[in-house]
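One chain comes next, on its own, written out as C-alpha cells in the form predicted together with its partner chain.
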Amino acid sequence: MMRALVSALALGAASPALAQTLAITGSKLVIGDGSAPIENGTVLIINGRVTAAGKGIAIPAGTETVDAKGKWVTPGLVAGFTRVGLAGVDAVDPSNDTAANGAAFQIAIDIAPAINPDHPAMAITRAAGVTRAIVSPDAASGAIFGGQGAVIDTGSDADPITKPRAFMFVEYGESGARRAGGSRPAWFAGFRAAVAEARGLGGENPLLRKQDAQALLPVVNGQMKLLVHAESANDIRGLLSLKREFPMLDLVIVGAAEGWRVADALAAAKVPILASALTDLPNSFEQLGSTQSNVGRMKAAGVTVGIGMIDDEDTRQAQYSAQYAGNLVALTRVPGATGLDWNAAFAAISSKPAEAIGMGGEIGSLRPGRRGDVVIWDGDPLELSSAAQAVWIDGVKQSLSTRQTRLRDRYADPAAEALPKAYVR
C-alpha cells in the first residue's frame, strides 16, 4: 500500500482518490481501544496516519473534510485470525494456497506472495469494514508447522502486505497430534527436536530441512510471534508449560475454546488469545467445554483476547467480525452468561487482535500515530442492520464495489429487457 502512495505523490498525482489528509467530523467516534464512543468527534488523518481523534480537534486550513453527522466512525476492523486472500474459491485447488500438502518445506513457507488482492474475498471483506487481517497458512497434512503468516490490508491496490513473516503458525491439539504421528507426546518431541535443530544442535539425522530449521530460528529467539492452535484446557496448559521450558517463545494461542478454564494461568503468563467467539458445541473432545462465555470470562480474568476465526470459513467470512462481537454484547443481557460490554467487544475486533500480534501501535485504533484506516458506518457497527458506508485504508478512500454488488445490480429488476442480462452492466 505505502509504496503505491509514495510513487503517486512523487508524481504529484494528489488526486482525490489518493488524498491522504482528511478530517472526518461530527460523528459518534469510536477510538477502538476499549474507551466509550465520543459524541460529535473528529478524526484527523495526515499523510495516511491518524494524528488526532476526539472532541474539539483543530483541523488545519485546507484539509478535506467529510461530514459524518449522524454516523458512526471507527477504526477499520482487524480480523484476528483468517486466511483471507489465500483462496479464490476454497474448493478449487489451483486457487487455494492455504496449505501445501505436497511441499518439501513447512517452516520456510512464507505466504506473503500468495496473498492475492484480486480474490473476491478481499473486496467483500473490505466492504464489511475490515481493513486489516492476520492471515495464516494452514499446516500440511503431515506437518505441525504451517509456515510464516502475514498481516495484510484489504485495500484494492497491488500491495496487500502490511507485515510479512509476522508470525509462525503451528497446529497443536487433536489436529497437531495427528500431524505429529498420532499423539500429543509425539508433537512435543517433534517441537523440541525442531527447536534444537534451529539452534544448530540437531543430530545426524535431522527432522527438518536446513531451510526449515533456519526459518525457525527467529521464533526460537523470540523475534517472531508463535501462533499455536489449541482448544482444550489441557492442551493450553501444555503450551504454557512449553513456554516455561522455552521462555523466549512469544506465544499466542489461537482458538482456545476452553480458555475460560485456564483463564487465570493465561493472564499470569501474559499469553494473548485469538479466540473463536461463538464456538459453543462439543464438536470434538478438545472442545467439550465450549461456551459463548469463553471470551468474556477470559477478558474478565485479564487475558488479552481478540476475536479470530480459525477453521470458521476463514478464507472468506471475516465480514462476520462485527456480528460475532455483537453477540458477545448480547450475552451481557443473559443471566449466568459472561459477555463483553460494547466498548470491549469492539476492541476485540480492532485493537485487541492488533495487540495480540504486536502491532497495536500501527493498526486497530484511532490513537495518534496509527495508520489511517477509518470506516464510516450508517449505524452501530456491531448491529445487524448497519453497514460500512465509506472505508479508508492508509488514508486512501476505497471502493466498496464487489462481484456481489455488481451481480445484485444486474438482477435488481428481474423483468426481461431489450437485451439479455449479459449486456446489463
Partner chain sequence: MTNAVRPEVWAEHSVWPQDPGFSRALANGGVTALQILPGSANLFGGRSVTLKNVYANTVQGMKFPGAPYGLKMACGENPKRTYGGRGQMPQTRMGNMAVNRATWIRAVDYKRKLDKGETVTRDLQMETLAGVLSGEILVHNHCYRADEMAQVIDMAKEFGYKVTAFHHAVEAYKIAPLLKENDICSAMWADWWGFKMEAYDAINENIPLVHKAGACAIVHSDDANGIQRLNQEAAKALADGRRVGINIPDEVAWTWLSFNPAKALGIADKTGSLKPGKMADVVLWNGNPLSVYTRPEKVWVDGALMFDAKDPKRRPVSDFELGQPGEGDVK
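Please supply the coordinates for the form predicted alone, as a counterpart to the form predicted together with its partner chain shown previously.
Here you get just the chain by itself.
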C-alpha cells in the first residue's frame, strides 16, 4: 500500500521532459481565436512554441508527425477562474490554502508557493484538456482583499507556475460588503483608504501593514490586474465608477450574473468579464436578474467574456468549462435565448480568458508564438461524449493518467492474487 502511495506521489514529482518538435496533421483544427475550424489542418510546434497552424503548412524534415485524421485538434483550454491546486479537501483546513483567515497579511499573500501539482484535481483537469488555469485566492472572513493569484499549467511536473502574482483578487458585492463591516459604502471607504496608503498618503494610524501597502502599489499603478467579484448590475456600475475615479486600475470583473443589464457600459469601459456561464436562478438578492443568456448578451454588446467558475466547485471541477461552453451553443437553439456560436463559445474557454488576464500573446490559441499547448479530441470538444486523447503542454506530451483511472485499472480484473489488490502496486 505504501509503495502504491509513493508511486502515485512520484507522478507529480517527475523531472520536466524536453519540448518536442512536433507536427499534428490531418485534423479538424481549431485556432481558438473565434475563427471557424479548419479542415485537414496542421499545427507545428518547435521548441515548445507554435510556429504555424492552418492548412498547407510546410513540415521540416525530421519532424515527429502525429496523424490526427478524423480528430479535432485545439489549443489547451484555459480555465478562466479557479482555485485548482489550492485545496485537497475543501472542508479539511490543513489541506485548504484558499483563504488565510488567521493571517496578519492579506494583500501581500502570494498563493503561488501553495499550488500543489500533486492534488488529484490537477491530473483530472489535465486529462480533460485544460492546460492552463487562472488560480485565485479567496478573501478571508474579515477582509476584502484575497491576495495575489497566479496563472498555472496543469502539467505532470513539479513546477506549475506560469505567471506568479498575475493579479490581485478582491471580494465585492454582498460578501465583500459583509467582510468590509456590513455595507457597500464601508467597502468603498476601505478600498479608497487602501489605495491612499499604497500611494504613501496614509495617516498616522495606517490601516495596512507595510507589506500589504507595497503589494497593492502595482495594482494602483496599473501594473497588475485587479480581479473583483461582483454579481449585480448596480455593483458593476459601482466598480465602473471606481475605475473612472482611479483610471489606472486594470479591472476585470468576475461572476457578473447581471452583467447583461450593463453590457453597453462594460463594453464602453473595455472591462473584461470572467463570467459564471450557467447562473440562471435568483440565489441571492445580487443575482435576481440572472439568466443563461447573460454571456451571449454581453458578447453581442462587444464585451470580452471568458468563462470562469467562482464559487462553482472551483477547486476541483475546472473540466466543466467545456460543458458550459457547449451549453451556450445549445442556447442558440432555444427560442428567446441568447447563446454563443460554436467558434465564440470555444474562444470563451481558450483565448478570451487568456486575453482577460493579459496573456493572450502567450496562451489560449494556436496562433504563431503561443505556447505549445495542444489537445487531440476524439470528437467535438464541446460535446459531453467527447474526450481528450492526447495533451501537450509547452510542447511536452502529458500523461492522462489520474487516480481514478489507476483505480479503475487496478480493480477491473477480478482475478484473485496472492495479496488483496490494495496491497499490490
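Remember, predicted model here, so these are calculated numbers, not experimental data. Numbering follows the first chain given and starts at 1. For the two forms, the rigid core is made up of the largest set of C-alpha atoms that agree within 1.5 Å on superposition.
Once the core is aligned between the two forms, the alpha carbon position of A412 differs by 2.8 Å; this is the C-alpha shift at that site.
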